[in-house]
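The chain below stands alone and is given in structure tokens; this is the form predicted on its own.
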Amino acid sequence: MTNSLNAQGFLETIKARRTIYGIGKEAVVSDQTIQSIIEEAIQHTPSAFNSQSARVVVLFGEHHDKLWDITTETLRKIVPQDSFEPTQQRMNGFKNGYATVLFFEDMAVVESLQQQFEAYKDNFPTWSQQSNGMLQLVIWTALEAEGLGANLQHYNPLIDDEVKQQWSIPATWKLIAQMPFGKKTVEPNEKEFKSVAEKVKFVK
């Protein structure tokens, strides 16, 4: 099968993906398109030993709102009340989005591989995280390609127990990250880059 997307086109899409905090609830694409993006991404993102240990839950509508209410109330218990307003505004910004992707790793899969391949036992948790990071990038970039803005958050493990209870998440699934997304209401600032020469070495 011939792929019509060349390397430059792929890299342009990667470059367009940015952290967008200004997101709104207006639908940009259909829920079916979003579902397709998630399903294709999780099927084709690589994983060590083809473990396929990544798991995803996508929260729409009132479920999305509930997640950020849970997070707000969890943080309210640990952030001083007299300085909570910036946190509240941040939570409101996430809740203003259209939906949220929750990223998990099924630790039962990781532990099974550790038992099967003793020599690599210490590596499997790291490889699991690396694969999940790739999945996050794939989904984030695909959402960007459809005109959606997204950002990546890490309120785990603070919200883990309540999230699992609220949405009947299996006990072996470990929450890794949360990605609220929606219609872009702001554009990102210019990004500063270190010199490529500081980061890459070519040996011929």
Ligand SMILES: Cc1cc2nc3c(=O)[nH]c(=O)nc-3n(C[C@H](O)[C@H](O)[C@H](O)COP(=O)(O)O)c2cc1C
The other form holds:
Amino acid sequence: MTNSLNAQGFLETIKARRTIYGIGKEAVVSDQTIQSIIEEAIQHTPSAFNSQSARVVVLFGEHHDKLWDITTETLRKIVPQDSFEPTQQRMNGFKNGYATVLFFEDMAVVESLQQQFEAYKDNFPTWSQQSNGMLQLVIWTALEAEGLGANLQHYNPLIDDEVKQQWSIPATWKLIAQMPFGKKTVEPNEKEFKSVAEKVKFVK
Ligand SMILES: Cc1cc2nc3c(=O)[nH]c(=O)nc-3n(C[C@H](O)[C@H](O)[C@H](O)COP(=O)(O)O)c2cc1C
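We have the form predicted on its own; now please give the form predicted together with this ligand.
In what comes next, the whole complex appears, and the chain from above leads the way.
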């Protein structure tokens, strides 16, 4: 199979992905395009032992709004009332987006692997998280490539029970992350980089 994107082109796409907090509801691409991105990403992102334990639910429209209402009300119970305003602003920012990707891991798959491969028992939960992170990056980057802004949030486990109940999520699916996305309304700040020499060694 030929590959239309060389490494440089691929890395340009990787570099272009940023955390975008300013997201709006205006449609940038069709829902069908978003659905295809998610389907391709989940099919082709690797997983340990090809376990394919990642699960994704994409909430559009009123379901997206409901998620951020649930999160807001959950946080309201634990954040002091007189300092809630920044949290409210943050929640409004996510709710302003077009849709949210919920990332899960099916722990039934992970546990089954632990039983089958006793020697790797302790590794499977770590690998499951790593694979899910890979999927998050693939989806985040693909959304960016379509001109959408996204960010990554972790209101789990606080919201797990209500999310499961609201959208009839199977009991074995563990919520890992939430990725609200939408039309970019604010460009990201300049990013600071540690020197690459501090992070990489080439041994020849
Ligand atoms: C594993 C992981 C967890 C993250 N968790 C959060 C989070 O809970 N909330 C948030 O606002 N950003 C979160 N981020 C976003 C990072 O803060 C962000 O990616 C980092 O500062 C680099 O900025 P960039 O995404 O613009 O390149 C997370 C990123 C990663 C990779």
